[in-house]
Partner chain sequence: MIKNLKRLDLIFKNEQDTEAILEKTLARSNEEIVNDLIDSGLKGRGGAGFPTGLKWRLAADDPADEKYIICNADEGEPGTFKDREILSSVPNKVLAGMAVCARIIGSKQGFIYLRNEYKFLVPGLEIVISEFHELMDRLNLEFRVAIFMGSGAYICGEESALFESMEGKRGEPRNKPPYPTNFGYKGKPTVINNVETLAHTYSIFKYGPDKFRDLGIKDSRGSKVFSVSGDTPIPGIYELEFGMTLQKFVDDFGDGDSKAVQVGGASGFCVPRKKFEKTIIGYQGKLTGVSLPTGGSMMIFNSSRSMYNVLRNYLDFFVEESCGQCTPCRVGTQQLLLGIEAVKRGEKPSGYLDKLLELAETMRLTAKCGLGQSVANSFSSIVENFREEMIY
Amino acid sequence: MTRIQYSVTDMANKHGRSREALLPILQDIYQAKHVISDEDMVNVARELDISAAHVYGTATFYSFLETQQSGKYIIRLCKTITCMMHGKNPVLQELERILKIKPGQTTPDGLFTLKETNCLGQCHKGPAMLVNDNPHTQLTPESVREIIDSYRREALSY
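Answer block, the chain by itself, in the form predicted alone:
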């Protein structure tokens, strides 16, 4: 995965220095690095003249921003009642079994991070998950095995 160069000052010049610029700046940092570090949050706070606690609160509130190093593939499994009614629990159990991790953990090889998240907007096709930005719907334990295998093959081809 290619990382783009970034500067918090350049991002503030692009988005402005108001409170409304905070989320776009954090999104740009995440796009550039795939993680928002404590140092990044302090730099944003200084640049926007707001508290580091406010920046941290915003960065940790949104499930699509990461403040901890994650795997190459971030699996976000929908945990809404609708997806649960469509069979999310057996899918989660299969993901835990084949990845040998629990939600919030990353595989030892650094390939996968497993997370449960609120609605992905795919409840009509649940259970659903995103792997990075790629949606997968109408999941079954069998289909998640195939999906994980395809990402493992993709990782080996790099």
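Everything quoted here is computed from the prediction, not taken from an experiment. Here the rigid core means the biggest group of C-alpha atoms that line up within 1.5 Å when the two forms are laid on top of each other. Residue numbers count along the first chain shown, from 1. What changes on going to the form predicted together with the partner chain:
For the motion between the two forms, which is treated as two rigid parts shifting against each other, residue 86 and residue 34 do not share a part. Superposition of the larger rigid part on its C-alpha atoms leaves the smaller part rotated by 18 degrees between the two forms.
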The other form holds:
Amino acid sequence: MTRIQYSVTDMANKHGRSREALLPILQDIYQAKHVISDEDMVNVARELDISAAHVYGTATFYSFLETQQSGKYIIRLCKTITCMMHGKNPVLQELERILKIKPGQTTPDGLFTLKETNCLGQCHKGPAMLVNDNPHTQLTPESVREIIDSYRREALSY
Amino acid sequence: MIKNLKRLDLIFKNEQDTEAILEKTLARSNEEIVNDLIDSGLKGRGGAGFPTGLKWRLAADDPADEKYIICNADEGEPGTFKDREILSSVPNKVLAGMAVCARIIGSKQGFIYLRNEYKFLVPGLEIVISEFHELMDRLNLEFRVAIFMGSGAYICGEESALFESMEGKRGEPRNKPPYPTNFGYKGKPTVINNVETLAHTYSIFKYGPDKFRDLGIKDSRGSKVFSVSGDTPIPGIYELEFGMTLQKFVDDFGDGDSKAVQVGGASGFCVPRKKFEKTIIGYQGKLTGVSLPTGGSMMIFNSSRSMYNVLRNYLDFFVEESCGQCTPCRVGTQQLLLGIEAVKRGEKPSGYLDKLLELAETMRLTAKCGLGQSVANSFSSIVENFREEMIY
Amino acid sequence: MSDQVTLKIDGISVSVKRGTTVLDAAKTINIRIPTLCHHEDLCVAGNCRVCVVEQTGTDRLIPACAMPAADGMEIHSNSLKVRNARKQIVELLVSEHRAECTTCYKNGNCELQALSHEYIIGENGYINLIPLKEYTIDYYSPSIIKDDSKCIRCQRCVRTCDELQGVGALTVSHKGSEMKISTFMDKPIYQVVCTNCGQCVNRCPTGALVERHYIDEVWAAIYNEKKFVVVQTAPAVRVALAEALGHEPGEIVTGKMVAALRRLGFDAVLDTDFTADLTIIEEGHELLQRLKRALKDKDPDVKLPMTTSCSPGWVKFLEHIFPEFMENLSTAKSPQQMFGALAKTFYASKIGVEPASMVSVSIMPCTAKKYEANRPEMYASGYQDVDYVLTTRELALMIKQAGIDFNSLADDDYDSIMGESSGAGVIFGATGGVMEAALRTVYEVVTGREVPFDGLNITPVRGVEGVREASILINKTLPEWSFLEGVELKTCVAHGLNNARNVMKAVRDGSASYHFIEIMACPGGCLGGGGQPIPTSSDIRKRRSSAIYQEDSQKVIRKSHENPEIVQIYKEFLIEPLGHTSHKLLHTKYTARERY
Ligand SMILES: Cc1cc2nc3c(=O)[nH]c(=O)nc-3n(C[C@H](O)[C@H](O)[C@H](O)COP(=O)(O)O)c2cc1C
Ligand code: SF4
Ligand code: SF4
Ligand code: SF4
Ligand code: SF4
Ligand code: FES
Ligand code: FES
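Given the form predicted alone above, what does the protein look like in the form predicted together with the partner chain?
Following is the full complex, with the preceding chain placed first.
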């Protein structure tokens, strides 16, 4: 994830100012900042000439848009049945142990946010998770340790 | 490993003849192409099973001059992952299907509504789409396809919720009628098809309707891509002929100890072992026994699994993924979940399950969209077949 | 395709226009199908599902409110299958609801309660979800209380705020079990763009959105020996009060209302219509002054069009959404606030009462007036000018509480001074009324002649269309107004804030140009106010409106400047329109606000 600071106006210029542009704009904001702030929502509302409350109502409908700050890496671990059957819980426990956070929380260094999510469409290779946009499958407690380590290293190398 | 069932290779066969097939197809009249589709017996693979040729014709018949074709790649049904595979290995077929549909209905703009969980597919798709645009120019077709990313909501796979979402709103399903072929995206006539449906049209253009028709059984023609997961030694994606019995399926895919198969994901039906033989996989055409439609999700459970846990997991899914607008679904899903938990803990008598079965039936009768209507499928089939497991 | 479709409902054959819903088709043959999310003023939602009916040949039930009637349909509105399903749906709603009717403000006037009664919900056995959920009760606003635990998520409020008001203060947020009605970031109502118009309150079927009531405070003041309690009554209250007391819409009960207020114990019963006349004088002269600065002095800073400022919902809307037009708002206060400022100054000294011991109460068709009375600017008298604002509904409740048999009351008259009004003051209660009243006066000031309309009825500004334009040619002016000779005075009238938004957008982008715009926040004007009796519909508003125009036509005095008490107050106290005292007491200023 590159932290490019766009202005909401730039995004409206890119995606247009009709209501259809709302989700692409919110997605871009979230992609860039891993949060959609109050101020951003008001600015989007102004650019598209819609109510700020509706921007909020729309954003909160979707699980990939958040009005709370998330970490640099958002981990979404599948909690649906086949991943559950193939060992999601031990993987979750391991994640909780090494990150020292519970689902819904972000590590104090702002690197990782841990979430549980519904089926990721990787059921034949469960347990599965996404880290930002990247799928990781056939997880085991051992493999998630390595995966988290590699993201930590990546973060350090910036 | 697969002994009983014929594996097919129509969809995933890597065919690089898109241009030739499109040229050949587009040389024919709209009427001829639609008739072929109808003759082939192709029905929608997104779950509802609407005849594809008829859908295209309805949209074509609408006099509006602005129309859309949308490929539904929101694939959110638990246990389904075939659309992902189709889009990553043969996206050219899907795009070709969209192009032909666009010519027939008179659409200049198509969209692929891609679930956010599949964002990693975008770079590859973008390359294919830009090549496709060049092809459109060579073929003198004024048609463009764009990717619209979902933002994480299972309900947005429901067609009218998908339109709302593309319009920048909450994905709340609309009242029907009006139907998408007259009133879809931005209120314009819209054809919306599942990824696999569109890929099948390509095979029909290429090989003709008869070859497709020859596969499968009455009312359920052609092949179907199945996503197989759960207690199976060979999880994965399989293209199989329609019309098999569940017994044959389990013989090939089960681990020898299969106790139940959930056909069609969380919104599908749970079939216990004793009904494997009598259950046929296909659209509701009732040959013998029961036939079950499916978006292709097949989850196999062996006897070590608690069906209570399975049901709880599904209900948890619905409680979260209901859009929340209509009473039966928003409140009903919560009551079903809390209800089976209360029975399990002994806080409600086992007879409470009967009240919940009635509730599930009311949800089926009164919910606004397919999500709330189909909660009863898994709920009732699991509770009725595994009642003991719910209580003890 | 024929224009009519024929179907059968409960065995009765009925023909309706194509496109009619099954619900409306049933209405035409007097079959009532229960509804919750449906409201005649709003678009179809189809989300509560209590209106489901059975159609022969269809397994699933269909929502009557959303399903267009079709030829050959056979509908059963009350089969066992239907009744069972409806009952379960109401049970589900109740399981998600903090059903504590005895302590609920909506007790007795609640659509969910009525349905629960009809379907005998009783102890239904579903798990009570309320203790398992977090919910908020927002009682920080002076106008509106929002109690999420009473919400059935029918989204009527959201549709009202969007479709009628174009405000979008309320939205649906989250999904699934978490789905709820929210403001921006779930802030309290008083912190957001909400105009306090109360239209959502008027349409909420339950106790989830109600006005903040001040009944107990008013009783306390009445029974406080040391307090002198004056009450004023807005123009639109008299044409709707009776509805809340069991009468048909469209009855005028001015005399009985005055009698009831006296019986309740108010020390002086006065009329907001009087200050409505006063508003016309002040606002009319302000318009003329702006026109003079623009046309004669060629002053580039003068702001036109001028818009009315008597609707506090509209004022707040403009402060949030169009702050760049703040100087276009007339500085004249609303009649309620003019009244308040005069009550504790002019009137108090006239009757020899200490302003500090005076309590000023107003009866309004409006919830925004509650907010307006609490604005920090509204202390012109040195005290809070209006202490308590009650809605028409609250007054009706007080009348019931006092055990008064409203029907048997003999008509009574307002006290004086500040009790007399002209027909112009009366029509303030209807959309277009302020415009008509202003034109009656302004035209005469400028030309010395009455407005050239039959019976002074300026019909082009009357009506129900959301936006109406009218222009009036000024000629043969009096010498001092010669700069207006031949000027076509262009006016526009809009009601419902969504229409107001469109008008202001047109003004902003230059596609419309006017001199004077009247805007009322509520559909129909004050007669359709958020504080009026529930229910409301276009038909009910039409009947209230005819009552208002009937009252106007029966008045001896039809023009504000001819109201003898208005003449008197200028002679004794105010001296001249826009004069020093007026500026101190009768004019105000505005504040730019956030866009959310
Ligand atoms: C809750 C719900 C979720 C759905 N999700 C999908 C989906 O992810 N993909 C899909 O193709 N169809 C989905 N559908 C079905 C679509 O509404 C629609 O019928 C389908 O896209 C039509 O395409 P087809 O005719 O090719 O099947 C869903 C329906 C419901 C009720
Ligand atoms: S059935 Fe569920 S998902 Fe569908 S509209 Fe109703 S609440 Fe939304
Ligand atoms: S909102 Fe209606 S049902 Fe609920 S407590 Fe109040 S009166 Fe009773
Ligand atoms: S607040 Fe009232 S009008 Fe709004 S959704 Fe809730 S119950 Fe309906
Ligand atoms: S009071 Fe008026 S502005 Fe405020 S939320 Fe209700 S309808 Fe919207
Ligand atoms: S169940 Fe986990 S990816 Fe599908
Ligand atoms: S009244 Fe028809 S669904 Fe609510």
